[in-house]
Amino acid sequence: MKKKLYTISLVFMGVVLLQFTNCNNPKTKIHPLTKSWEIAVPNQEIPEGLSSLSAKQCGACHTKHYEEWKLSTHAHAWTDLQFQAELKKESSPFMCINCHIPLQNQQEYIVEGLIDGDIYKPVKKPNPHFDQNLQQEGINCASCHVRNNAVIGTKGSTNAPHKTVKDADFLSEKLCISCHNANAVITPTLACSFETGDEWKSGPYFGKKNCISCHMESVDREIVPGFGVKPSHYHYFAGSGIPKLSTVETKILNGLAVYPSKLERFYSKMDTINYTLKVINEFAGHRLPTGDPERFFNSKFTIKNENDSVLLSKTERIGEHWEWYPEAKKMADNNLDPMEERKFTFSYHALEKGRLKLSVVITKHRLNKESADYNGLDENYPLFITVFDEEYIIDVK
């Protein structure tokens, strides 16, 4: 056992005199961190009241908050085996956690600046208050609620057992769109893409709702069981509706909606038989799909015979294409703005008699098979969820 402590001690020292002659010969240059995504959000203090800063404890007492945090993606933004793969790319720089788990707290290492200004170089030090059970619970209650030694909260509160700070412009869109809006082109060949917040600014709801509008809808309910109805916001932060997990439930806000034509239930034979689907970003203040360039919608239309042998399909796609070596550039985009609708056709010519069956499914997908695979993400990980279906019975006559 000392043999092997001994050993770890000597790869520390090691360690710390590497990075203690990197910083200190005169032709290296420490670069600070500048840009938001470089920077965690710095160890916060449990504040008096509190014996930790992990959502089960907030959950103790916010019965309802906890329960539907946990059906959120944010329960999960670590643990997602997508993420995790990614992490595990030599491309992978070490700013990338800064979203998934926020805290400092949740972090292995502070990260004190890079070496002549390469993010492959970062000056990293042990962080003296890692929690790696915070870290596993991803964007947690403390996440948003928690700075300076206090609770942040939109109301105040005087009946709270610990600190409450009163700041609802800290918890306003803000705060969401400090990650929801990373935008930039890291290295040639990697570009983090996540436009929400500039597609909301630049859209007809902006100064009319906002995130918290539409992923946090108010209610009135009991913040604390025994102490009152009170306005409060649902925590599930709906959004795409695909879970990280196949054993997790998540919630959905379906920002398309779906305006299916009619179809006769009797053709004769030789007709045509058309069919049109009309989707519309009705709902959403940015486009569709938003966040990760990697998501698409499929609208997929599939006519079979009695004896149920695909005659015809077709299928449309909406969604970004991008190429990622050798630089990594947007290809095409078609994605839908607000309010922006678009129109499918499906035809068929009817050359024999029979009953037909036409299926209609519209999935939304988090990234394609192909890579998928490529992370080495097995059938457990769900890609998709499906939003619409329908089948109509068609008699040629």
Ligand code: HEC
Given for the second form:
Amino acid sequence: MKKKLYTISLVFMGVVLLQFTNCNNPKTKIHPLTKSWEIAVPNQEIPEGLSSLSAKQCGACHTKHYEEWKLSTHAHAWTDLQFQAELKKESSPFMCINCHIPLQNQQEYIVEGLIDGDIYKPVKKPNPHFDQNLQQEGINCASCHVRNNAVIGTKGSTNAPHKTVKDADFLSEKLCISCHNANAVITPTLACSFETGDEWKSGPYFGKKNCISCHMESVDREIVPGFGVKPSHYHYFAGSGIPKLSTVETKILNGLAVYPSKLERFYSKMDTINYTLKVINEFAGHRLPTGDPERFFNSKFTIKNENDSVLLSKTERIGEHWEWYPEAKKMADNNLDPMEERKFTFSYHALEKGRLKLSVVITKHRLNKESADYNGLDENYPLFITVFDEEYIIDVK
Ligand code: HEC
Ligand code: HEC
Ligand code: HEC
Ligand code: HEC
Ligand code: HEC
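Instead of the form predicted alone shown above, give the structure for the form predicted in complex with the ligand, please.
Next comes the full complex, this chain leading.
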């Protein structure tokens, strides 16, 4: 028994010694973290007047904000199956979690630096303030509202039972952009490419409407029941509206305005049926799609005869094309700038008499089927939603 203990402690000492020599090895250097997304928001104390940092607790008083946030993608930023699948890959470095669970309190380890500056060799120590329930909440209320152990607001309210600090500059679009704009090649085959902030800054909405005006619509209501109606903001953070879970209904924003051309009801044999679909990025303050490079829109045109046999079909895609091996590289990009329009034409030469059906369907996609399969996502994981669906009956005489 004694002997066993002895060996264990020897092994333990060996580890300590190894680490010690490691640190003193003149060839090994611990590099400090430098990039904003390498660093978590430091551990927060619970603000005075509260007993937890959890969204659930904020929701006990701010019931509407909580119900809305629960439906947002932010609330799934950790539990999302795709995120979890990607996180498990060896190619995913430690800092993947810093925008998805931004508070140090949500993270199991504190990262103090990188051995030799290598992002795959973080120096980690266990975090005594780690709270697993907070982790499950992803980008929770405290992620955006708690800093320096106080709740940050924009009003300077004196009614709140919690310590409150007024800081409108902090709670501006700068907060959104701190996560929604990253453009870095991390390793040759891993690139982070979310440029929504830059797209907005260089577009026509800059100085007029920002992330908050479009994604957190204003509403007058009670912020806490019984405290009177005040200017407030919806907390759905509605985006593309492609749900993360088939069981959660997400609010949808549509950026695309669709203008279909008119079709005649009757055509003659040997006529060419010409159909034009014009789409405009009328409502998004950035490119469309934006953010994750895997997103895309498909416009599918299909013409069928009376027996439902497909006579001709064509698909037009709006999105980016990337090559990931041997090097992450954007190959092409036909995303729509704000207010940019695109015209798609579909022509069919009617060789026979009879009834035809033309269907035009626009879908927006989070990721394609191959990528979903590659990540082992089950078949219930929602990949796309339909935003336009028309069928035209045409008689060829
Ligand atoms: C015990 C109830 C209660 C809890 C729990 C609570 N709040 Fe509040 N909060 C209030 C009240 C009351 C106000 C003031 C409402 C008013 O003036 O209409 C308020 C105000 C606010 C404001 C606006 C402050 C300003 O001046 O702009 C923010 C932001 C806020 N709370 C966020 C949070 C967050 C985040 C949490 C959780 C970490 C939280 N609250 C937990 C009751 C609560
Ligand atoms: C701490 C980092 C962080 C901050 C701050 C942040 N976001 Fe996000 N946001 C994310 C992440 C991560 C996701 C994606 C989560 C996922 O897909 O699982 C996301 C998703 C979204 C989506 C949904 C996209 C979709 O359709 O799926 C919208 C819209 C959005 N954020 C808007 C905002 C706005 C507006 C702000 C500022 C008020 C903001 N975000 C602040 C990290 C952040
Ligand atoms: C992604 C960041 C983000 C998250 C997550 C978030 N908020 Fe907010 N919240 C904001 C911003 C930004 C504002 C200020 C908007 C303004 O005044 O321009 C705000 C405003 C508020 C206000 C002031 C009243 C109002 O509606 O404008 C309250 C209260 C509040 N949030 C509570 C919460 C609660 C509770 C949660 C979690 C259930 C939460 N917030 C989650 C960004 C966030
Ligand atoms: C003029 C309004 C407007 C402004 C300003 C705006 N957005 Fe959007 N945003 C939209 C609309 C509309 C969509 C829905 C696009 C779609 O899927 O059809 C959207 C979608 C998104 C998405 C989902 C990604 C996708 O491809 O659908 C994210 C993330 C997002 N916005 C973040 C932001 C951030 C961050 C800012 C500020 C830098 C911002 N937005 C500014 C209107 C706006
Ligand atoms: C700079 C902040 C940031 C970092 C670091 C970050 N993400 Fe994200 N992540 C985001 C934002 C913002 C979104 C939402 C983008 C959108 O929907 O437009 C997102 C969305 C996602 C999604 C969902 C994509 C979708 O279409 O719904 C996955 C999966 C993901 N990230 C994985 C990762 C992995 C893996 C890493 C590490 C390599 C990582 N993230 C690092 C900010 C970040």
